[in-house]
Amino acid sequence: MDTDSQHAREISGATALTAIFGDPVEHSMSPAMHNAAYAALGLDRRYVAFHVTPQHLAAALRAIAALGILGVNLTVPHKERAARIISEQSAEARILGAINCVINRRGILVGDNTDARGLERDLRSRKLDLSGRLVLVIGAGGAAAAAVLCAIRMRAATIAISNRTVSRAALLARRFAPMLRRRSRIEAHGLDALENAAILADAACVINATPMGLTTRRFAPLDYAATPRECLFYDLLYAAEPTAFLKPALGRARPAADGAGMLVGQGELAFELLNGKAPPPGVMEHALRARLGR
């Protein structure tokens, strides 16, 4: 590295900071993506990762304004808790009941959520058409809520939510039912839906919005062969190798994608919120793929 490049990368008293709060946070790819965009734009800004435990989240959020941090991203397990702390929120954050991006606007913290938009951006980039089709969402937590909102926006005719606890799936279905278009429907099922040929035969996309395969070596029983050949299997998790959810799909010649594209999409949107300008096209994706060895 030459002297000028070395100097450009130094952190000084004038360097502005953005960050991510998580527990754990050491694995986060966000610093690599955001810092690559700062370097490409020549901005004297840095994105850092802070390990923030749940009991310290409120204090950490208050510190954003005190320290002059431009804003932060939030990851597990802080998104829902932050929505109960931050009063100023975007409509999207209120719909999802979760915040993944906190913007410091002259000392006032504003919460937003870019997860559903990030997922939609990635699915559309894959030319996936959900109009009039069925989407099966596995899970009933915050990630599943983002997937359901995305499916509604992409005009899915039927959204089937499959969760170990059916009552939680039903609660999520009731939350989003008022947003459905005419002749569309949302259904709640147990995990038995993953082996229900009647549901799977109409699926245009199956989305895993659970940590299954990350916290366990195996995924729940799922009849991959019952899905149409063009059905996309999409895991919100991402890893260097195909996840336990995606491996069987690939083995049956089904299209498959992990959450790396969603991470890039929501990250690009968050970058614009935090910095007031969009990152250069492709820079954040290239940085992520380099870290994943792709």
Ligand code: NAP
Given for the second form:
Amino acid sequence: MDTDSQHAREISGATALTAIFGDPVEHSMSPAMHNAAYAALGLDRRYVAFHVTPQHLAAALRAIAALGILGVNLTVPHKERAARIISEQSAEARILGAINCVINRRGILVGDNTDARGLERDLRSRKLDLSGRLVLVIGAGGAAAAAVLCAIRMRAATIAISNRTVSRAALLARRFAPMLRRRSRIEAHGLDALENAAILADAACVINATPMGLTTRRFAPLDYAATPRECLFYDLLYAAEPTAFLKPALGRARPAADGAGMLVGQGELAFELLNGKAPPPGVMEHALRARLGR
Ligand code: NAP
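Same protein, the form predicted in complex with this ligand this time rather than the form predicted alone?
Whole complex next, starting from this chain.
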């Protein structure tokens, strides 16, 4: 074993830490992904998961500087709350009102958000061209906001938001309306949009940004047949098996992808922010696929 790979395996007084804060956090795939990249690069660093409850978030964030942690990822339920605590933020974190990556710059915490860019990276790797097309985003929470920002960056002409609570869809549409390009538009709908042939007939991509299918057994009624044959069905959820949203799409031989690619994309971008260097291509994806058993 050479010195570098030995360093990557042994924890010493010089080992530097990165981490994820979540509640719950035990299920997180991020430690496997980031540690695989450290091992591949021979870096004397470790990525660990801390179970941080909302009441302890502010103290846990202060501990980053106190302990000299290089930085952390934030997952549910901390992303929005952290945006109200950390004053230094990237433009993207401010637009999304949420932070998923905190970088320790010599004791100053800087918040960023890699969710929209992670999704964009995965959609582009699938050769999806959204320019001038319609994207249907299901949901109106933080993940839906990242999907809307991604659709704007990919120059979609129409973004239709479909949510159980229409008023939340309208709120999200109003937030992003000032960012639209000329001749683009953003619309708010209820879940009935998922059976609206006029909307579905134009869709280049339908993105599920809700936990439907995970927290509920069924997905809301959706007229898959009304979409064009090349329409990509993209679920932000990921699992070993196809999700309830993706199964009917796969049954109709439609392009379909789950959120594993977005998780890898946001993770690779976060790794670079936290460590100042990119992970070797494919290493984080391979670690995630091994964890998901596929
Ligand atoms: P959130 O803020 O809690 O938003 C949840 C959304 O789902 C809301 O729009 C909510 O509608 C809707 N919803 C919840 N239960 C529903 C149900 N039974 N029927 C219909 N709609 C329902 O959550 P989030 O942070 O945006 O995350 C959403 C999903 O994206 C999560 O499953 C998360 O794991 C996933 N995600 C994946 C990645 C990735 O890297 N792949 C990254 C971020 C998030 P109402 O407004 O009506 O309540």
